[in-house]
Amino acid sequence: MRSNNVLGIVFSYDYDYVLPELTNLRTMGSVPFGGRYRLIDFALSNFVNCGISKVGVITKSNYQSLMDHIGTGKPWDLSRKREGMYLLPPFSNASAAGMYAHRIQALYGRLGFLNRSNEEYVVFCDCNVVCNIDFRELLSAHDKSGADITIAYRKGMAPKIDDTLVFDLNAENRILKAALKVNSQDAVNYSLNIYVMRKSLLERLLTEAVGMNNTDFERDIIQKNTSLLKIYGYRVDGFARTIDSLMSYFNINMELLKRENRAALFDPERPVYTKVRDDMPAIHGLGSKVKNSLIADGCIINGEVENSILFRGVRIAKNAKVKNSIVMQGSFVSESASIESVIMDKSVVITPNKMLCGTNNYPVYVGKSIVI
């Protein structure tokens, strides 16, 4: 199969629900992760990375930072004149009201640009899961089974999202059965909501649930179909994470102070790409403190950091302690004051001599722009 053939779908805003604190401004695709890049940097590099050059995002709400991260797609190289990038905007005579209620009406409102679109296959994918994965293996993995679809996933602990696929295969990777909303406290296979079909099949299975009144894509097209279609899973074994939750968004990110973490996440032959913005390198004033963190360009330490991650920009005063922290960008922490197991959104200020404390199981959230 031809990476040239296949067409990139990214929901950017599917599951804004699981993590309400970050995405009441923001889409899931653009909330920050890392230290520099956005979740839906991990999706798109995914594509370019395997030879795809034709993506649609497709948005619903709150997508104006999205935009500006994205702009013409060039840090992804797909502002092209032919092919490239393609935003999905939610208007469309799918849904009156112009929001669409779930992915089947969001994929079917879209079958306009899918007949456009030449290419023979499909894959799309949501923005809540991180992980680096060579989308070749997978495409090939789909071309060599003869499977109508093919679905990335990760045996381990199933992430707390309702309509979460768990499946059971045979030795040939076959679905043989799928089931939702499991609660187990044992390692199942789950999906990673990575799918790959061919277009003609996903515009066929698109009209039959508009037609039927069906709403749910995993229920009602994936769920109902494992015995009459041949859907076949690819197991990802390397660093793949779910986000569903700002717990889970706050484990997520501090799994990356671990070196073999992100040698896993960021691997050099698959680059994870982000927009660029230039900026000063990090100044670590005299008698500061930096252990076992991540501090993009920009930030300005003079007092202490340990195990946290610091965004483009951050200042942490003199005398001031940031401890198991995210600081997003923009922000100021002020002279003696003390943070530790803290979300800081982005351009939140800390005023002199304030104590802000959360908990490695509860961590505290100060939403954008606010100031203590």
The other form holds:
Amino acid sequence: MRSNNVLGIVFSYDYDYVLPELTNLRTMGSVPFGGRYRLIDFALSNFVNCGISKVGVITKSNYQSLMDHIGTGKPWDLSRKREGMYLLPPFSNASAAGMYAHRIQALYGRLGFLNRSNEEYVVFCDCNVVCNIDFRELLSAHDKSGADITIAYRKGMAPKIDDTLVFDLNAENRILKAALKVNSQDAVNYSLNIYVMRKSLLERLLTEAVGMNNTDFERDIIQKNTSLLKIYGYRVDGFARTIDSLMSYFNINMELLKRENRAALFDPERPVYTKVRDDMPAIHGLGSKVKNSLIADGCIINGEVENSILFRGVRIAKNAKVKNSIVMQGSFVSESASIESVIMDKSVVITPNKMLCGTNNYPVYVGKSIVI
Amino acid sequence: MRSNNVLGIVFSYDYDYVLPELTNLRTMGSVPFGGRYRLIDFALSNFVNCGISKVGVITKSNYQSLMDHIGTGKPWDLSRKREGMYLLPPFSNASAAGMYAHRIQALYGRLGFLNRSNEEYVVFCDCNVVCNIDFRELLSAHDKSGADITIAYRKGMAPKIDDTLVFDLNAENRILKAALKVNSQDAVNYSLNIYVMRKSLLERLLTEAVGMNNTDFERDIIQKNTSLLKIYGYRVDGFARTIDSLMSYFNINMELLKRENRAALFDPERPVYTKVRDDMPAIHGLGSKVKNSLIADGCIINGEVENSILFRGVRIAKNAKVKNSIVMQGSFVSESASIESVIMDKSVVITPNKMLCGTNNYPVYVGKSIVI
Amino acid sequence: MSKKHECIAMLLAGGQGSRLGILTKNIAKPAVPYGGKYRIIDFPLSNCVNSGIYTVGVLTQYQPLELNDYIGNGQPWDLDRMNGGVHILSPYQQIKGTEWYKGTANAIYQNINFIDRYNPEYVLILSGDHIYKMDYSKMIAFHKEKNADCTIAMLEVPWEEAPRFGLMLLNDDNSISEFEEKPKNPRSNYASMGVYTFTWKKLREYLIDDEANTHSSNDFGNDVIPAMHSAGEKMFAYPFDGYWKDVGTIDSLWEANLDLLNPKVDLDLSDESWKIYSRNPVTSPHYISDTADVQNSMIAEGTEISGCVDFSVLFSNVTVEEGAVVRDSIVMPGTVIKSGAVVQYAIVAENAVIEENAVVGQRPEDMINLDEWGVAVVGASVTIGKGANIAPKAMIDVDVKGVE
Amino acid sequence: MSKKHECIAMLLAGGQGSRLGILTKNIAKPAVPYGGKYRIIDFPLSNCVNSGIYTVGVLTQYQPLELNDYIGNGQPWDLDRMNGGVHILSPYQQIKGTEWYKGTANAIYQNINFIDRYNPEYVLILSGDHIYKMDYSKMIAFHKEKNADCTIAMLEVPWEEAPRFGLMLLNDDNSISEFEEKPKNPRSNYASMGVYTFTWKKLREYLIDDEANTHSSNDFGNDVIPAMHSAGEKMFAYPFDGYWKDVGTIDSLWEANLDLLNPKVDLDLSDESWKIYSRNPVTSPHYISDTADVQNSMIAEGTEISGCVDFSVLFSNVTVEEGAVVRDSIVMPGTVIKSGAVVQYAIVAENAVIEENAVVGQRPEDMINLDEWGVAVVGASVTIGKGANIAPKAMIDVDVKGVE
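Switch from the form predicted alone, shown above, to the form predicted together with its partner chain and output its structure.
Following is the full complex, with the preceding chain placed first.
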């Protein structure tokens, strides 16, 4: 399978509801992550790193910040004359009569885009999965197994999202049974919602599902067809994490303070591309003290920073203390202020001498542009 | 006024209703015109030819074909890292709760975009006006007169659109009175709906209008303020035509068969840019006969063509006859078929020996992809 | 965007193309206009992107300004990439001094660093003066399948033309047993098209050896290929059977243009699945007036015709006034042919003016001595004065005065 | 997109920069890294786009490969334009033969065709080895207001440094009455910054005259400017008072980097209204470990620090292992400084490896003879072996063996 024969589709908004704080003003795809990224960067980079050159981005609402981030697609080299990046908002064609609630509806509303694309295969995924996966291998596994559909999965504790599928597989990785996750403390094979199939099969499944008034992709298409179709699993062993809550968002960010996780997610062979902001390199001032932290360009640090992630352009004043926190772009912690276990959205200001403190298992969230 | 200090805004959908046939599957901005253009090309080219480098395109619905046409903005050199082209669809930010019906609502919904832009001035216009205007002169007239608002107008028969404003002006071109057009056979000074003002003024007027529950830009902002604000007219004497019906769409196209109109609309000093399709040059076959016609690249003509406009990739078979017609991209007139006074949308096929005939004052419209 | 590039292409665009005379006075051969809106280089570049090759080095040292300008950032061919894309490679000054490209092999040798940056498995060597549509990915697949070190694209030519070509004798498996360079009595009609696929590791070694060899002329055909052959490397011929034309002479350039009007010639430029990309002029559609008569011709956008045009290729923004006649000719962009002028069996370059009643070229049937007949050429921006007469075979690169 | 360009810029990037020694062995001076993530050329290029100048010709003939590669299609500076944008201009072979650029004026002379294509009113001449932020549009407005033929950007320098510069004596209206080239006893402290605005029509004439003059060295400062002056053209000095530094020597490059850490120096790279654009590395944020101690330093993304860093500028993807010390130094991308190594008063170029316990450079306070002190330089991809000692002022461009 030549990867320029594969169409990539990313749902920019699926599971917005698991992060209500961060998706109040934006969509999942544009949620900041890891000091300089937005979540959609991982999906887009996975696509382009395997040579996929045509990508559709399905949006629903609240996508202005996503559009600002992806722009014309240049950072991913998807600003093309042929192929490239296609934003697929609702209401953009005459037949899309309403807002889609479900994956089936959303994809069905893009049938025109699918039809017009020349690619033979399609890969689609969500934005709440942070991963760096070699899609070349995924595609070649799909090819070799002769599967109709291949779904990437991971073995471990399933995310706390209701419609997560968990799989029983045989030795050849064929999915024998797909069940909706039940709460359990056992390691299971749970879906990463990354699907590969022929475009023609997807078109047929969507048309049938809509004809039957089916709405749920996981239940009505995957679960029902495990015996009729050859559905295979592709096990992912590298870094792949599903964001299912603000707590997991916090923890997955913090995992990047471990070298091995950085090495896995930021593999130089498969770089993660993002929008360029042209900040200057960070400055550590005289008397600053930084320990076990990730610091993006544009930061100016004169205080103390520990076990934290600082996004671009964050400023930490003299005697300020930042501990176990995520501080997003352009935020400012003033002199002698102190924060611990806090998630600060963009452009927050903590005024001098203020103290804000969450706990390890309950980080405090501060909304965009708030002054405390 | 430096033109990179000016923000361009184009309404891609205003007055869709005057061309229901052609805007059924698309929006005004993507209506084909003049053999190789879409209507939005004129607005975008006017902007970039005067050095404006940031353009917002306001869309409402049905804008897939518009997105396909403008792509990343490269043909207009608006694929930029800073500035460039910004598509402004509905529902793209959290506060835009619904679809906007009016210009005030549409602009108000883009206040965030306006606020974030650094430009001091703003120019906005619609897509149903076909013109090539030196905006540098318009901007410098605005500058010199000290006007709060400058509106481009033309002297002649007003278009048959209800909310067209007609102006009484004094010798300095200040608008003394703005009235809604009444049907009359006299030449009047009618608005081309091209507005220049300070961005800050627009922001204030919009906020006030929304506060007052006003909805109509022409009535509630322009008409009401002719004495409170200094509103000036800028008279356009070059080629500028307002499309107000299918008939006028047909006639304005046909005007391009006159050399002086082509010279005015396609001024080499201010070229009209459009999407590149990489068709081969047209081929006139042995035995073909073409008179007084505009022929785009990619056409293959083996029959007769007279007083017509052929878009890219049209094929006219042997012994076929095309007269007084507009034939859009990819359409095909088979052997010994004959059409007269017809507007054929894209990819129409006329099968052999068929004859289709409108009249000079009532051209027949054939919808996209229809086979006759 | 993937960091590894399986194959990159190197396009040899360096030749001065002196056989094209005044047409290449100010521009490199690959930038010569062709086919109503194209330039010769559009063909290899479009073949590359259509074959999935997105990194192309264009090697040039002669008059690159217009070529540079034409290629620009590569956008028209979708070659404006963040990683890869099209690069113009001129010779440059190194710390040990400077060298112009001595030969085709030396040109590649001087750019080993450029190629190494992409770390490709295969390198495709192309030349910039052929008109053809070819899927290089099939040739590369053939090269892989044969596990070859070098694969040469080959065309079966008529036996009588074979002596003009570099020829190959083949074994049953398409491996090359022998080369013959323009032999008087050819033993094969399998001609090399000048399109090579090399396994880069192998080629790299041979280029370094070739550079060290002071007796070498540093040319692929004369030196590197024979060296590989005599060392017993695995060399194969890849058969190609589409349209292919070297446009290195005035006659072949003229013919290749008019081939586009011949329905029997296998070169369809309207094929949507294999587009030929070019930098398109920004002009309106072409206009044919009431007084015009256009037959069997290719006409590009922006051109306005009020006269007679027959069996000709007219580029963009050409004007043919009422009463002017153009037949069996190629007219390049921006040229004006005034009322009463006749242009026949001619190539008129860009922005020329043929004044009223001037006559350029001659029909062969009107010649007394057919040996004196040939295509007439008018250079760029030249004015042929009123009533002047330009003989067949002439090459005019200065203004010609009118005749009262 | 507007077809007319009021002003285009020509950037002289040609110099071999031999005073930068091994730092310019394989790259042109403008491509030398600076300031943690930039290269020198980012400053004039960013100044151009921030001043509204979107057409820039970069003149180079020495080692352009990396510079070419760095500039690419110009996208990082928003200079990937359909009309205009950034163009690398190397010398090329003309029909009458070839010439390398003989001097700065000759380099522009050889590219008259390029400039004419944009038909500009004014041409800005820049050099590629200065660090400064300047709004050229203000200088052009000054040039217009004065109705000048040539305007030279000027900086007031301390009197004791004046003898190192080309100086200007001014009249009250800022017109230039006299030039002094590096005089022993300066009569002025107004130094030329090597930034010129010319009215193109005028400059064009003088370039043609200069080329015809066989005695000329074809240099702006030595030939063209004096010729204009003695012919009485209107020449003005445009005062500039921001940070400006020539980074043509190892010491000045080292200083200019460390200037970024001095709050008193007027060079703010975090100013949103005058961004310095560069080709950004694709890496994650930088990481400071539990064992690190970082003070008063500039650190770029992708770098991992577990050791001690003080008063230094570290570029992207540098590794400083636990127990290593870097102070008063510049460390370029990809370099690894291993445990126990000490790098002080040094510039370490890209992808070097400083092995365990090696010592590079010396603090001036530890020197017996201060005359022998100077910044130590380690070249690109050089390995300094375990425990080796690199003396101050040394320039190391081959691997140094370890000491057991």
